[in-house]
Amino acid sequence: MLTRYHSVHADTVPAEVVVVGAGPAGLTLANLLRRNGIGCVVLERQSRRYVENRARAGLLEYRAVEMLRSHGLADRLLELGAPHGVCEFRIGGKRFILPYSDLYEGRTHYVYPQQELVKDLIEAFVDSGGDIRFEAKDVALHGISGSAPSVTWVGSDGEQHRVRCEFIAGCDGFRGVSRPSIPAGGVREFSHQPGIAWLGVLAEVPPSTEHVIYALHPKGFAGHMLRSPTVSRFFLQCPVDDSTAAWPDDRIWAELHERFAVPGSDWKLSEGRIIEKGVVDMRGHVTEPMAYGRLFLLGDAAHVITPVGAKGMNLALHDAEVLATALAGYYRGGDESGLTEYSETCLRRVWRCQEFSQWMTTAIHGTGDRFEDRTARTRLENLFRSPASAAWFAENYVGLM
């Protein structure tokens, strides 16, 4: 029997769970809760149009796709997303192809822009009768250490609203209100900055490759990521204190041409209109535990990982699945074990992905230290000499089951 709440003010709404943030973690959790008959309300600071067009990640692991498919949330993904099982490294002007899918029982990634998944999840939630409040400002969490927390916000109508609940899911990112709502000393936080940054570029141009490219170059890393048949994502290694002002479009394309170059090859990089660019923080951050009282942290609110290896969105989806399963057990039969073990369960995967991301970060980035750069190059070259190393990479890259 689900708990029922009654309004104490005219603008108060009831819910078992309040989900703060309408990104992949929050929306996946909300949909899974609806499918288990658990009442929830989603609060999102931005407008629906904004979140449905916010370009972020675009590579979904096999496990994440299977999870979404099992809950009926992957129809458009499977129709429009492109499976990929090969990546390419360019080292010393030579091309090395790694068919990681063949090395990991045929499992693949799916290339599907995050904003498209967000659109799918919003539509599924709203169509099922879900309650989502966009443009919710001044969100504040109350009573998270007690048995009856609540959340207040100012709605698009300019009025303050309150919802009483049993649990709060903080899915509002690294700079959201959820994690800072935990009292000092309530959690431990671990951070790492590798001393590099990426200039992220989104361009209206068809991909110049059929698979992801990681290029090592004396001037720094360059990456060519896939997004759609008409849009491509590129990355260029740059100083931590760099700014987009230092990167006019002509310089970006010149650097990409130079860093991707393969002498004697007929491969060519296509250019197009740059529609977005920004310096990407390569920080790693983990919060332990990922819960405090009745507040549970998911996705970037709990852990930030470098975009190397494309793990951020996939970790967020895993957090949502674990918490939804835990809450279903609690409401169906009073089983609190899943909630008690939520943080430990998620952190095992989080730290494994952090370790892989750090390995890959050191392998593909130049530091200017000749010794370190040579050992990094050897680390990558070993993937093409050692079947055991290649199999280890494939398992971690395509995602653990």
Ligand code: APR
The other form holds:
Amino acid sequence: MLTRYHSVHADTVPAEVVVVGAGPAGLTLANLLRRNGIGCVVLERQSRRYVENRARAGLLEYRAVEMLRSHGLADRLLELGAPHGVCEFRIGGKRFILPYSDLYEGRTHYVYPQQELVKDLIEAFVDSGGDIRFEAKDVALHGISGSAPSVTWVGSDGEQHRVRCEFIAGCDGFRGVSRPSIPAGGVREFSHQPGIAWLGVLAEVPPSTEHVIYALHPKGFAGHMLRSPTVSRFFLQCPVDDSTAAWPDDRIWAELHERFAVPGSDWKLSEGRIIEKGVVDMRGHVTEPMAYGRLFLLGDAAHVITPVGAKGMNLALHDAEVLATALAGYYRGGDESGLTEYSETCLRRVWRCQEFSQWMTTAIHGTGDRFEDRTARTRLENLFRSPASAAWFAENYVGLM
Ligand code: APR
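Having gone through the form predicted on its own, I am curious about the other one (the form predicted in complex with the ligand); can you provide its structure?
Then the entire complex follows, led off by the chain already shown.
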């Protein structure tokens, strides 16, 4: 069943699967494959230090945490992460608190920085004897339409390597090499730009809130996200063609104070050193199908979603779980059904999250005076008037089980 791989430099490592990219998707998949006794090698372009310090997402769905816990990959997450079951909307200077986990059988999110999860997954994989190659340059995929694909790269030793395998998991993000390796016409791509942009800000300051805040202000949206007890993430709605040059630190803090303001309340926003800022690409993108021949696409390599609703990292973990289960079925009993259904299974959740993210993006940006701003505002207000709407929100926000 298995064609052993060999490299130009004849180092032999059994690998049924080559995983390209060591982000949440690739590392989760690699760990689950090891736990199923399936040989894999992970190829990552960046250094270990770089991927373990790259701050990105930070809100994990209940389902994702349960999945990681069930594979023994959540110990530090459960120790250091914080359950999160309430969010706040600030509309017209008033505060609306939504205890969403109470509306979904007590299921909560977990606040845990993505880079900490990446650290945990790399450690677990390496400790289990996993083969991960950092600083793997010029990764290229070959023969993905056939039954014996291979991947080549230039190692940190400067040498050219090739690995022959049975399957390739493209977990290398939106700008990786996997998806572009698919011949033209092999997949369809769907894209949507909601006509807004966010300035993303990371600051060395303890959060000024215990829960996520979504503030609607005539000057635009502002968000206070949580990451850790010492670092906070903020978002500010800005023009689509804006750049960080237009956002000196003092302007950022002035806008955040103004947009979060609640007249008459003693709530106060704490300031700190801004350690990172950048204009976030608020695009939705989906590739169909999420597989081509022996190549399976996972996470951002297959779909990109706006940060609204915090679904990106969670979808990456879901894809990894679905593919690992499918490959386990294939290697254990030759059952190909999971592989055949992989794309459809993942796309059901991907589109549901895209729809929710679009709903939320519209709802929290209805800050103007147009017809659609009124309807957007009404969507949010419904959360506080209609238990059915609030329950729908809770289920989609925390994540479908
Ligand atoms: N060769 C090898 N590795 C590559 C290549 C390449 N050509 N191109 C990219 N990579 C690596 C990147 O360095 C990165 O570590 O692939 C990894 C992709 O990881 P992510 O971008 O984190 O993608 P994914 O695992 O799909 O997780 C996506 O996490 O970052 C959040 O919210 C974000 O939704 C997103 C989710």
